[in-house]
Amino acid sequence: MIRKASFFFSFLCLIFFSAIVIFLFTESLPIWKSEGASFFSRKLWYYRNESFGLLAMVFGTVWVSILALGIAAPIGLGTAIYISEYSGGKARLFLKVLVELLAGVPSVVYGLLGVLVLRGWIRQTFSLQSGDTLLTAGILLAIMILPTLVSLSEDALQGVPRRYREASRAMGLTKVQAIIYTLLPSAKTGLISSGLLALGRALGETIAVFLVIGRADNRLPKTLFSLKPLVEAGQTLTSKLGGSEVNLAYGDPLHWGAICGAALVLLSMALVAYIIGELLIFQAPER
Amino acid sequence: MNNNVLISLRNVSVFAKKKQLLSPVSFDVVPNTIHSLMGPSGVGKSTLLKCINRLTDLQPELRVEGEIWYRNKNILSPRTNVENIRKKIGMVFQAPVIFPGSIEKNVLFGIKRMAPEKKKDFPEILEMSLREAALWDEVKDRLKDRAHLLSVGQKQRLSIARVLALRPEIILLDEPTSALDPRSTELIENLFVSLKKAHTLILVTHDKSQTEGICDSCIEFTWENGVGKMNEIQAACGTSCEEPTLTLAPKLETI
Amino acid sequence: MFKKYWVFSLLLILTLLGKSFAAEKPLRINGSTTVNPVVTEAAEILSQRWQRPIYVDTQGGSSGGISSIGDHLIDIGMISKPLSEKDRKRYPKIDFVVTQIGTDALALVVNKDVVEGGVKALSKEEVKAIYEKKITNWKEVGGKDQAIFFYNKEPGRGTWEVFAKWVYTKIKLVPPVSHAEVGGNEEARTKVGTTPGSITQLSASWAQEGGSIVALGIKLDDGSVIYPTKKNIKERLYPLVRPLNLITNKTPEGINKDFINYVLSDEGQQLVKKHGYMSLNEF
Amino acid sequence: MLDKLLNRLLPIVCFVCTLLTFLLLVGVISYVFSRGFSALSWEFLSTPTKEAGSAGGILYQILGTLILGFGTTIFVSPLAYGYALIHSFFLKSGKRKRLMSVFIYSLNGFPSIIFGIFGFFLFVKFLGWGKSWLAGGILLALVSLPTVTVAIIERIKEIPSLHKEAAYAMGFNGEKVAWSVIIPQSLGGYFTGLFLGLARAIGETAPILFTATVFAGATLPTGVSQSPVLSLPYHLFVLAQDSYNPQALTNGWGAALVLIGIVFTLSFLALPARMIVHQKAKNDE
């Protein structure tokens, strides 16, 4: 009976997904038939005219990410060695709960503080006409992927024997170099991987970018690595789904399957940092 | 002090905070002998052995007092440089430890930080070592690889490998061949007995025929009132003990 | 084989869990933020007399409320635009009855450093300029030397299709252009007042409350300056006046034409006057 | 050289960056805290949104928050103890258990949008349930179904293998021993997943925004197709938006608080579980 009940459920849980992806795939169909690879290309987007392109977001999601993993990994590489390293017993243990603990604000309360706080202060800061940029939007990231990416880099490092660091400073190497040279070297897959899942957090993360990034389609720099864009307003995959023109497009196939298209980009980009992430920690040398 | 000590304890206890581990224990080293340390688990070896090089710092929770000589110098004095002394006395673990990295990386490892300006000796120093854990023909030709894909026994000789790049005077062994299968084993003890022209051992073990089989004296521990305590001096064949299996049995049974 | 078996029987328990557990029929309404503060009090206050539960939400402002009536997800939508054609051809086999509960002033309204730099009023041409981004300064319009930052009211949202019907007459026209975007009223609000510079498209009732946003008056082709207020409006002089509409599916019934009949009765005309917005009486 | 630098250098910033992390952390809670106290009280936990925010309490929009808590305990607690029994008990083939453990772990990386739209289509539109708490429930339960099996999964790990043997050894078969020693002895980590997994879930909005949650006039669903529920994630995000006076701020900073004091003391349930796997990492050593 129990055998079989969960035979039922772990099959719907492999149904709902694969639903979930069957799904997008679909119901996207439209828009591949039509646009095909340039909808990836395309600069434009604006539903009005049946123009469909996802370049400008994609751009957004990409680099809203890199800057919040770009400002929060070091801190958080920090904050993870002080913690595993610098603090003991019972000191740990208070700052590892804090952390997990933090780690649960929801986005919408980052939102808020985002739109109310945040945004004025990088106007003030960068002097800049708007606040909504998306800087705003990667440092709000950053402050909220912080306390994921603290645990998990800690417990890369507390995964690393006592032995390793016994060994090397029992050559003579002082703790710093011992860190330097020993644990960071020997936790390094597990830190690039808890970085990823990080990553795959701040890809997919809705409601507060969607507060203050600012919403402006077709937002492109005019070379590549220019540094504009960050300090103006801008378009992430996820700030156009959780938008108004997903109840717009309903209805409207081709609209709608750009909907769906955009979202199932969104998912396999997400997915892609998750998955090598998780595969990093299963595959971590063996001790 | 005898000319003769290189290494000389007085009086050293442990404590964990308020908790004592280990009474006071004192004795001497000779230079160029294998000294070893028995017992059951847990009575204190091991942190004894780590009392030497000062690696019970890491370890906030445990305070150690008494005197370590060595070379006119107190280890445990609170000025000493601790990473000289380290460097000085090395230190090979029960477990084989393996840097991510190729095997001349790990040879390399400590010399390259603690002594970076001899980086011309490096080639040299990397053969040399290798050839002393008598690793070197088993890896000559695949230096560059990585040195998880060696097997356990020789993951162990590398790690004393590593540790005798940086020429060190007196090696701490603890426990170094718990861990590997009796051809391992029996390799590695013919090679302590070969280092001992050049160094100095002290080595913990649990395995009595290697005491009587490679040590030149052995001191036991035992319980007493859930605290380490040593007892005396068991044997102490001197360098000119040359087939120590002999002499060194009939005492030991004595215990 | 065996897994297509079991996603029909799921989907087939799922709709009849649906069609079974029913909730007693609630009434439903969804549209324009614009319109919702007064649908959302007057709703407050029938579900209070009648004892029924009465849902009021915003999603995708008034072209949410349109697609929500069009899928029979809502009973009565709020939509702060008057109905299009390409509105009733978009769901052939719905029988739109629009009800003007109000009217609205549409304005220009920016933070008020614009209005403190000189800038009193625009033009249609010169609105039309900025939204294109031919004019990126205040000084082109008189104002001082400033860059223009736009929100525009994000798609679907009735302020925007009325603001784009007024300056290129048809919506069709309206080229594509990159703006930030702004959903809800208050957001518009918050975002023009802390951004120095900044104009959007708003309602004129919610420039009137705030300190830090201004709304502007509109140049006409004479040359008047005409601003929206209540006189100029009454008067019809001030050009960019809305409805507020409730849109159902066929004539009112029931309890639709009873909510209905509420606001449009002197309790809920206050109601209208109370959030800003001009009474039927009035206008 | 470097060495030395680094030496003095490295504590240094690794306290700069704890203090940082720590300050900005608890600055957050700190800072909603001073904005929404105020807002607190007895009345406003306990009287329905009156005037659109600005006025009343946040009675509805807790008890909805709560309901889909409910729901998604309901759905998630099968499908995750199902999936944790096959994976670490019943199957025994290594390559089909680390598909399951990719599988699992990989459901983390789902955007919570993407369940969004997904149930907008699914439930709203094709099965015409309109919005509805059960179906805010169902994917909710999707959100949270990786934390709660993980939590199982790691339990039944340490079960003892001679408690299993010991079992058999009776007679029973694997029917039994899943009844008698995996789930009870497994309880433990499933209770502290679905704490830690409620706690992630219920400060969701944008799986909720299109497919449960209506901003006023719901109260409690009387049924499953068109049973809205008002929800504390929902009602900030449009007041975020649509607030149109201060008083409804302060009102939404307070009900922001209040969603907090909801996830902490669902971490908090967990929290005694969390401590013994730190301490044990930190032995293990």
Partner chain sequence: MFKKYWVFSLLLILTLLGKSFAAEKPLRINGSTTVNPVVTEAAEILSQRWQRPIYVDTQGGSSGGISSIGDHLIDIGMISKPLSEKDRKRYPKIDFVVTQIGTDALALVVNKDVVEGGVKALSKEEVKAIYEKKITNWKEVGGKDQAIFFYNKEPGRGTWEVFAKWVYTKIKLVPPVSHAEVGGNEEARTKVGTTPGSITQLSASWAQEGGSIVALGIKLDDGSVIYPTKKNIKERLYPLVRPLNLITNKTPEGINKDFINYVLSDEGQQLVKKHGYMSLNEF
The other form holds:
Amino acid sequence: MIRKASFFFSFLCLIFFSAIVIFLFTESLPIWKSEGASFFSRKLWYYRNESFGLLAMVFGTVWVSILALGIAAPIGLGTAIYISEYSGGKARLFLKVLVELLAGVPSVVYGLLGVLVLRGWIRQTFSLQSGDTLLTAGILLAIMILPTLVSLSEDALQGVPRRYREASRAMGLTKVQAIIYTLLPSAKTGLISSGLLALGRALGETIAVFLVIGRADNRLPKTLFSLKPLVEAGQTLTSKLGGSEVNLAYGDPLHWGAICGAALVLLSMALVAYIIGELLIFQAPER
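Taking the form predicted together with its partner chain as the starting point, write out the structure of the form predicted alone.
For this one, just the chain is written down, with no partner chains and no other molecules.
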């Protein structure tokens, strides 16, 4: 009975997900027919002139996500190593529970903290007129995904058999050397997958990013590797979908199709990150 119930609810989740994909695809057909591939390559989004392009928003999404992961990954890995290898007993349990609690804090709370604290700090540090920037959103997102990254990385480190650690110490390696040369390589697949799963969460965060990013639709750097846009207002796919424009778009087939097309692109990006992360976990050798 339990097996059949599990299969039924898993199949139900698959049906719901398929229904979402089909709905977004069918609702976005007007924009695909009107714009085609230029929907991805055009940077301008002016809904009053019925000109829709996702390039600037995809750029903002990628930059904010990479920035968040780049900040959170080393901090998360160091924290996970401490919890797994240096804290023991009740201390490890307390830290683990604390990390899980932080992961459960609503995103709007992080967003309000970003508005009250982080935005002002960015403005003063970089002498800006406004603290609503891609950098602010990236740092805030790094704080938000950090508990998820720590928890998954610690699980990956705990998956390495104890005999690996004991064999390393028996060969004369110090604890730090054992972590660097034995523990981390053995847990590499799990650590990479935890980063990808955290990236998937970063791609889907809406309200916190919406509050601090500035929501400038058409900002793109003059050169691909320019860092100047990081301290300017920008836009991501999630902040676009979380704004009031969704209400304005409903009833206009082309505008609504562009909104649904943006949602479909965002869903695809998050899905790719999750699938790669899960495949890495699935293909990891059993401990």
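All of these numbers come straight from a predicted model, not from anything done at the bench. Positions refer to the first chain, counted from 1. C-alpha atoms forming the largest set that superposes within 1.5 Å between two forms make up the rigid core.
- If you fit the rigid core between the two forms, you'll see the Cα of residue 23 move by less than 2 angstroms.
- Taking the rigid core as fixed, one finds a CA shift for residue 272 smaller than 2 Å between the two forms.
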